[in-house]
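Next up is one chain by itself, shown in structure tokens, the form predicted alone.
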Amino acid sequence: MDTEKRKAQYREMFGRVADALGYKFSPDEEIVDFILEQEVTLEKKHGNPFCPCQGLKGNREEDMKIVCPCIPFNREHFDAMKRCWCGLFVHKDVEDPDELEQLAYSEFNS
């Protein structure tokens, strides 16, 4: 699998899903490129483009919740931060993702 070609496919597929959910790719192209490359690597190793910022638990049902884009499974948490956990996606109204606060799930859920 050609990594650059797969990253381009992810941009197309993930972009459509994120758009429908009110998100867009981060305007930080370096971050986007890096994370997509990590997802291609994870897909080669595990068969799915898991979020590179969340650890696999070894439980298929739980692990499928972190296949990118994992926004639907973490919607309330990500909406509170206006970004997904790794920063690949931000709310459509975000112009500067560096100004966004990242909240641990335990902080968000308390």
Contents of the next structure:
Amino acid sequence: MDTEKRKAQYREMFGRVADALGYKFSPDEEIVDFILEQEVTLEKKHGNPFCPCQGLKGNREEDMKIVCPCIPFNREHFDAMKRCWCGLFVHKDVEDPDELEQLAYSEFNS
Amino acid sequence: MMTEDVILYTLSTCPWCRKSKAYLNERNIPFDNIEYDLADEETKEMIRNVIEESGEKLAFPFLKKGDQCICGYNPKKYAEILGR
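Swap state to the form predicted together with the partner chain from the form predicted alone:
Up next: the whole complex, starting with the chain shown before.
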């Protein structure tokens, strides 16, 4: 698998899904490129482009919920942060992703 | 008084985990780091238990100091519990 080619495919495939959900790729191109690269590595190792910032549990049903883009499985939490957990995607109205914080699930859920 | 060691659970693929490590290193805060994805199964299970008991999803970075836990890279909260 050619990493750069696969990253370009992700951009197109994931971009379409994220767009329909009201998200876009982060304007921080450095982080986008890094995360996509990690996802290619994860796909090579595990068969799917899992979120690089969430852990695999070894339970297929649970693990499939963190295949990128995992927004639908975490919608309310991510909407509250205006970004997904790894920061690959942000709400369409976000211009400066540095202003956004990772909000812990327990905090969001309290 | 017992020293409360700082433990940082991370993923080798996570950019925010790298930022967390840099935060601690830049402030000379000693910490133990375990990379969940590179750990053996027994260690992974231990980490899953710690994180789930804190009410979090299995999301990284996860910093622990005594009873206090912070899930996610959050410099403001790091400063609050680490004092710098």
